[in-house]
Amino acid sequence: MNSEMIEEITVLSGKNRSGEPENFDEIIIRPGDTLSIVGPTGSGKSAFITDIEIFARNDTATGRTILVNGEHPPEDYIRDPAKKPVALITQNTKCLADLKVHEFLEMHIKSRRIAETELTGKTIDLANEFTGEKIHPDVKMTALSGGQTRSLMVADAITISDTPLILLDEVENAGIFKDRVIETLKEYNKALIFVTHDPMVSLMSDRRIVMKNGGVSGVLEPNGREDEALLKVIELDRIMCRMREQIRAGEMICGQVFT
């Protein structure tokens, strides 16, 4: 089994902090799916994606089990980072490698024995679609902002790691264009799970997993019923983006920003 052969990842239910069964039997994630994990702080959102990232086998506090194509995944998926089909990117991502951006990416490409020569530039170009702060190949990795680093990690997961499932833990608050990230991941047929407090990200997702007391309390599938709300949220987000850029540019905020 390799990442190219992954057709679905299944999450089998566990229990919440009170020991009660979660309110689902199984959640199946396929290429192209977009899910958001929502709930109050401390409700178990990050634990949910951590179970997926480590391929839990009823051996974590939640009691969940993760299957790949209906079976327990091979040890390589758990032990070998180069073969892991899941990329986890958090808002705390910080690179300590004192390398230039292009050197860092070239090292990763070499470690994966990839022959494509234009992959470094392709990855940087893609990362620059996710952030307003352009990333230059000759800048040191340690000099990148949080938003730039996370944008680069997302692009790397798409082009170099080429993982079929990407887990994003509240990165929408860290200087990336969340709508563009979601659109791109769908274009590349990647499965995406967002841990988020952002209404726009939640409304753009195919399914919404609601967490409470350390367990899943419900799984919502809007199936188009929230389209009107999504359009309104997108417009509000555009207004906020325009205001943010005006403030950064030292401009006064006047009424025309709302039109």
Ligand SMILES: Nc1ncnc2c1ncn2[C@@H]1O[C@H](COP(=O)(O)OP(=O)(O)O)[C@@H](O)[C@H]1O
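Heads up, when I say rigid core I mean the largest set of C-alphas that superpose within 1.5 Å between the two forms. Predicted, not measured: the structure shown is a model, and the values here were computed from it. Positions refer to the first chain, counted from 1. First, how it differs from the form predicted in complex with the ligand.
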Second form
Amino acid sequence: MNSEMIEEITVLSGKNRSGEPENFDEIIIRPGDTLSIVGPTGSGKSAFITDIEIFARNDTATGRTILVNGEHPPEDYIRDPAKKPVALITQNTKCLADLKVHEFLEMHIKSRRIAETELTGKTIDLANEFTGEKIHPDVKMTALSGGQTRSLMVADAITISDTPLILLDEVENAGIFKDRVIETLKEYNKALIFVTHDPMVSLMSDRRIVMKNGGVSGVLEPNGREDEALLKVIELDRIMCRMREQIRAGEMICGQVFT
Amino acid sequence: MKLIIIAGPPSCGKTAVVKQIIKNKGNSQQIAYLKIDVTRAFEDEELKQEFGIPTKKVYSGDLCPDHASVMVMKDAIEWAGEERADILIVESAGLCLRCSPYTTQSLGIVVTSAVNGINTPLKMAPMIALADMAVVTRIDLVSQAEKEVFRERIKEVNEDIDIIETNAVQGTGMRYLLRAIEECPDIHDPDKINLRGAPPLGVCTICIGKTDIGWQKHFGVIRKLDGADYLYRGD
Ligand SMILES: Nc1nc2c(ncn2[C@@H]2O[C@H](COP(=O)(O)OP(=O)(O)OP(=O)(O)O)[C@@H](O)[C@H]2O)c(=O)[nH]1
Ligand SMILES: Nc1ncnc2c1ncn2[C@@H]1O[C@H](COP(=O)(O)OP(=O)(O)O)[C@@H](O)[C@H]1O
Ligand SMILES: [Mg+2]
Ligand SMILES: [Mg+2]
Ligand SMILES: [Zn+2]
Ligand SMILES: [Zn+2]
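Shown: the form predicted alone; wanted: the form predicted in complex with the ligand:
Complete assembly follows, chain above in first position.
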């Protein structure tokens, strides 16, 4: 619903942990863009996306400032979840809400005052495209696996929150179909920022932000120069996924695997 | 002097929120801190050491902690005045889920953790219903949908409450809480401060030390497993 109004989100640089300026002036994010954020643990990846999520105004540890369409965003964007243009899917893979899946989604739909009646089913169906373990509407949120929770939260961010920008913190660890998630998010023309250690997710995004010591140390724009590596990593990922499903199904994996 | 009263269930992040307030306001304003707990509390020592501010604690013991806070509040305001405080922060143990510690002429803040289960806001309804602001902590551990569902639950109890979401350890999202503190008026007449709302009446013979089980052995406000909600039996 906000998508039309958001033309760009701008990150203005701050300081790293030693107080030195970061190695960029501004990073502009537009609908349909995909960015990945890479760097060692503790290098400030989560802090970077948190700054975006809360629209930092030189009031966080990093000193960054976030603008929407070139200006400080209105207070509504930050405080009213129904108007907030950003959804963050955290690193945490457990949902502690003591509700059934359909109850949880219905409550979220109600909180956003959305009238569409089939949205619960649509969200669960979409989530089931992201995970190999089928999510049932009557199961408790607390009983979902990490992968199921992540899948559901991503699907929810697309269909119910419907924000133009989605932030995903280390989505790969949870056992979900990363390429399906990225393709779907692109289909919906969402801007995406991944915090990731995963080669495939990194190579699939248009820009790569490299973090070091709490600050951005560089922004890579491969512009097609990594295509060869990307093809290879997609192939490897297919094999890994297939093997994972076979092993889960109790099969033996013999003979040719690189097909 | 401004009065800030902070309540919330155990370990929900009340002290973490207090620390953020002190970090942000402590340079320009003198802050005094009072902790009310039932049997043990360490915050006074901790905050005195970390920030060098005047602190105190009081144990409520047999008294409901919220009642204890009302009992000592006047002394506390006097003490904070002697310490030349611009802000007095009172942190309540929040163990009494029937009562609520907020007074008039104060900013009442309820703190609750986003990972505490979706029904907590309903279980601590009095603490939320009479507060001015709700600070939801551990927001770093939940995704957007969970935040919104939790927020909806709080609004079910208090439609008008001002909600702030924070990672209280990092201090994210504190901007609007700090603004509310700035906008909160000073105490104008300490003699006219009252508890907001009426506390639940609840005196029975267990309150005065009779330990038999079963309502048949007791007087005052009594309860049966089935049947009428409140019964009163004179002695
Ligand atoms: N990750 C995370 N941890 C938090 C947050 N808020 C508080 N904590 C942690 O939770 C623990 C308890 O926080 P306190 O601030 O002591 O809680 P409290 O409500 O004052 O506790 P009592 O006064 O003992 O009832 C501490 O270890 C905090 O560091 C938060 O927003 N995120
Ligand atoms: N520029 C900075 N200045 C000061 N502290 C920072 C900065 N960037 C990150 N931090 C802090 O460093 C810690 C680790 O950062 P985090 O974002 O969690 O790392 P990662 O997600 O890469 O593992 C956090 O406590 C964070 O607040
Ligand atoms: Mg992280
Ligand atoms: Mg405490
Ligand atoms: Zn009480
Ligand atoms: Zn009693």
